[in-house]
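Shown next as structure tokens: one chain only, the form predicted alone.
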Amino acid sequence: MDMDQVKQTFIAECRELLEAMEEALLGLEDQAEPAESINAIFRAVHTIKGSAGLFGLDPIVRFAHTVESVMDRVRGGQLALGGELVGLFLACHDHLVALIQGISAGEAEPEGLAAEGDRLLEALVPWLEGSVATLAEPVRPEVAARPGGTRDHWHLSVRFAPTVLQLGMDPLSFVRFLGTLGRMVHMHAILDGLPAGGAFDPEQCYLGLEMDLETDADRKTLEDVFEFVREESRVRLIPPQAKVEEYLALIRELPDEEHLLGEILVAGGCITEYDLAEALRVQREEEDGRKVGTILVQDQDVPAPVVAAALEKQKKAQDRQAGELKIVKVSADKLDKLVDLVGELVIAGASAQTRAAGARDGSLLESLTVVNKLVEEIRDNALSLRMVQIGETFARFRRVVRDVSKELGKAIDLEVQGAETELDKSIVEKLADPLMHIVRNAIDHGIETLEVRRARGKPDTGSLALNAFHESGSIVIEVSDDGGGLDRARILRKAVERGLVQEGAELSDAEINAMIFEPGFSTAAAVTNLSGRGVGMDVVRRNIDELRGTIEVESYEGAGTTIRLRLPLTLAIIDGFMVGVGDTTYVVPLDMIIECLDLGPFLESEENHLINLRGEVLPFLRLREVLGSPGERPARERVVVVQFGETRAGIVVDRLLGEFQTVIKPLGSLFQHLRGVGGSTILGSGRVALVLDVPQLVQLASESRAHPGRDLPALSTNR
């Protein structure tokens, strides 16, 4: 059994439980009936404590036990749940996250966390009834070990009952009998309970023994030695290391039938019926009812790996009973590797198709068409594996909004819409930081203080909204607030002061709004620990550019601001449409194309670059001019009508070459800032084609319409 894999499963489950715990905590203050959320939090902490106990992670067990004790009082109605206690529970949640992170990094309790844990435990004291309900350190006898760290003998820990002598039993008789079963390697008498002076009763037994016995006897045989004193005395049998491996093998060989954990351990010979009955008795008597596996491990009746193996056996049986495995956890690296291989398969398929076409082999072309269809289905399924819901990212901001708004003394409600919207995992990972900047700026600069809101006749509580939805082959993410909006006059003055624009320059609202993304640009009157240094929004735009997305600002002074991000659904493989200009081939993302047509019948104005699409006048740009391609225009030019957001434009090309599965390759560092190009791809012929960046080309066309007569700029760096 791979214990590392079992521990990784434990870590993953703890993280899921902690995420659920944080979500439940953040929703508590707004719920009229929070009983279910409180129970969910209690269950999460209780489960983490129990699972940590299986691995002997005592720092987590002790900390979670105290948190659980306080939460239990809340659950029982003995404590009222207010903002202070929620904040304390959130801090405890963060500490558990740090402890789990430490386990993931191979540290039971990372340096520095012990002090934080003690501080939080002290903070929990006033919420407990009586003294701190910390879980005592488990009493574990010293166990002799081989120099290499493993034991090859049984360890027996016995605490005789005081009445043993009165019952006519001689403790030494047990030692002598054990000697007949094997070789006594070590024995140590425990006399801690021996009273002093007149309190000593010669009829009472105060003896305890710690013994190491080298024997081939099984657990049942050793347990039977103490049969007549077992009920009153305390007997612990710890198997040798070799026995652990034997237990693991026995459990693996058991049939995959659904059994309770204790039944599996008994069937594997790991514990006896008596051990199981004793653990169940302890469980019944405990208020919080630890799991049987936890009790057996903490009492050292059975090693943690054996319990983990039994749990895995139990889970396999349950899965088999269920008839299907609904969820399989797969490493993200494996998914990335799969998508990369599918991309190579797409390129190889295109190459084979091109060669078959050149050879004019009809049957081969027909076969390749079938293969390529299957490859396309594999591609779609592979990409769908990496699609995740944006809600997981949005959920993080509940905590951010709560903490930052409290720090600033503002009351803010967060509204989330479109959490189920899916996009590529690689995009989600790169989106978290830009969204964090935007949200924190909205709280700090966007939403006004209570006094200002009241003066403006607004509700005391500000509103912040996160929204996500699909539109025209892209995903749109909006961050909206009902704050004061951008002060464009102030932004313009600041831009003039910094020499970004000339004095008296006439700029559109959008151009002024875009100034906030200039490096180092800030209109904040004071610098806070959240913002105000002009660092952040330029990084946001750079990150969004790297994702081949766009960012726009819609703001109304006194009414609020919406920052809108438009991103591609995936960065890996798309359906493309090939077009030609001169001898060069380009690829346009297919989901952004509305239609293709001849330029001549629809040309409205050559001078102003306008076409008339059945009554709708659209700007167009001629790719040949923008790219600076040599050669004459063909007599018959084609227009590819594209749409990004709500804006449509035409791209004039020489030829239309058809659809093409496009594996997007990143541009080299020299071309990363080239406007109008989002990447490259390899054609079936082996040649490289550039993938056009439709959002930037649409923006370029719109600019040409706003400034008729101005020469279109050639593709160039935008920085």
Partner chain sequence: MLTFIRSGPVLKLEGELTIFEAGEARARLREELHQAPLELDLSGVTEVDTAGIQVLLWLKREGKAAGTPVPFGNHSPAVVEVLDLLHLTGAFGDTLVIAPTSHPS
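For comparison with the form predicted alone, would you give the structure of this protein in the form predicted together with the partner chain?
If you are looking for partners or other molecules, they are not here, because only the chain is given.
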């Protein structure tokens, strides 16, 4: 066998177990009945210890052993599992992760980890029984004796067939042999069946035995004792309580493959092949057809919990298999390739349509409409393949919130909503870091210390909420805390200090809030371990900018802050709407468009760039001016009313050209700083069109309204 490969399997297994352990640990505090989780943690550590022993990985064995010993006391009810102990176990978990990581990197005990291991072991010692446990010697977890009907030995019940004596077998020899396997604790010979008078046939066997045997032998061994008589005789083996637990553990550790119930029980060692065959035979013979599990419990004294565990295992395996059938793992590369191809298909389709329209070929246009409809469906399907739920990302924050809040001595509840909201996988990946930063920030700076909270009359436990939902073609992710909110006075002071704003400048709340995203802008009074190290929200904003998203801060002094990220659902293909300015065509993402109008009738104020949309006054901007297009304004201008988030604005263009499926190609690095334009696309005619960055344009339009008379900044830096 290839040792390397075996080791890889070991590492993968350990990682899985450690993940399960962490999950169980985190779940512990919320559970009324934590027994199952405790067992899961114990099993994980136990299995890791065992496997590590096989590879001679002594540091892991030693460490896991001590963790296991403490865990065993928890399991036995000798220790209560409080927050402190959970924290310690989490730290131990992390250490195990680091150790396993070291092994996968090829080191038995990586430098620097030994000290951490010693520290943790020391921390574990007070939880151990007595004082210092011997660390090297593995201790088998003893199953504590339970009150009420504890059996710690096998019970063997045998009714010999009448013919065994004639067949040359003497039941006494079985008894003698059993004596060599262990200690006969109790023996009761049953001879009630011995007939009186002439009915007694001295060559028939009337003997029955009820025996309690204290032994380490497994079921198979015991059963083999009776191998030659069991055809006709009735042999029942009832395992000791300790065995039952062992079976349960074994069954749970079986790999999740589809098995028949009987096979699971046989593999767990709680019944033998023979028992199974017997049960199946009984099942075949019975008319009412009891289930195999029922037969085993009722006729063969297989403990009901064992059968239940096996059934559960079987169900799990079936569920998993059903799940496997539904899910096919595909590498992300293949998916990206597919999306790329669909993009090309969209472009080619548009090109064909343009040509058909040019040739005025009606029937060709008709066929192409069908083709385009199909392409559209394929596009949607291909894109949905890359959609993943955000819940997985959210789930990671449970640990973060727990750790950080413990570190800071703040009690914080994390609430997650909209975990099933889907968004593009590539966005999710890039979102993890900024989100992490925001969450840490909220815990560190947002939620106040216990004393402050009490003084403000807030509940002791702070709350942090993660929420995700879809809104007009974007996904919105909110991180809300019920902390102190932003201190605007201080932010403004700091901004003045740094020369970001003029002394005495009047800024709106939103503008002040937005200051926290300026580079190097930290208002933390104390630089903590977590945040306030200069790497601040500006990095978050840059990350979100790269995703063509926006950040919004909503903060109420003393009541809390909500940071709202708004991101496009996907980066690749959108439904677009073509507009023309001069000779150039631009594309506006369709799902951001509210309506299209003539400018003339709605113009409210040319000077202030305002339109009046049925009573609602909206800012507008002329794309021609923003992008510095050459040429004259046409007599009849059109307005495309767009919405991003809660803000609406009008974009004035020369012509409306209609819908168009758009494959967004990123702009080269040369055009990275071009504001107002988010990408490019290829039109059916083969020409290039720019995709407008609506969020930026909306923001620009709002700013120009907030500061009437201020010159529009020149957006195009390359002209």
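For the two forms, the rigid core is made up of the largest set of C-alpha atoms that agree within 1.5 Å on superposition. It should be emphasised that the depicted structure is a prediction, and the values quoted were computed from it without experimental measurement. Positions refer to the first chain, counted from 1.
For F89, a C-alpha deviation of 2 angstroms or more is recorded between these two forms after rigid-core alignment.
Relative to the superposed rigid core, the position of the CA of V587 differs between these two forms by less than 2 Å. Relative to the superposed core, E407 shifts its CA atom by less than 2 Å between these two forms.
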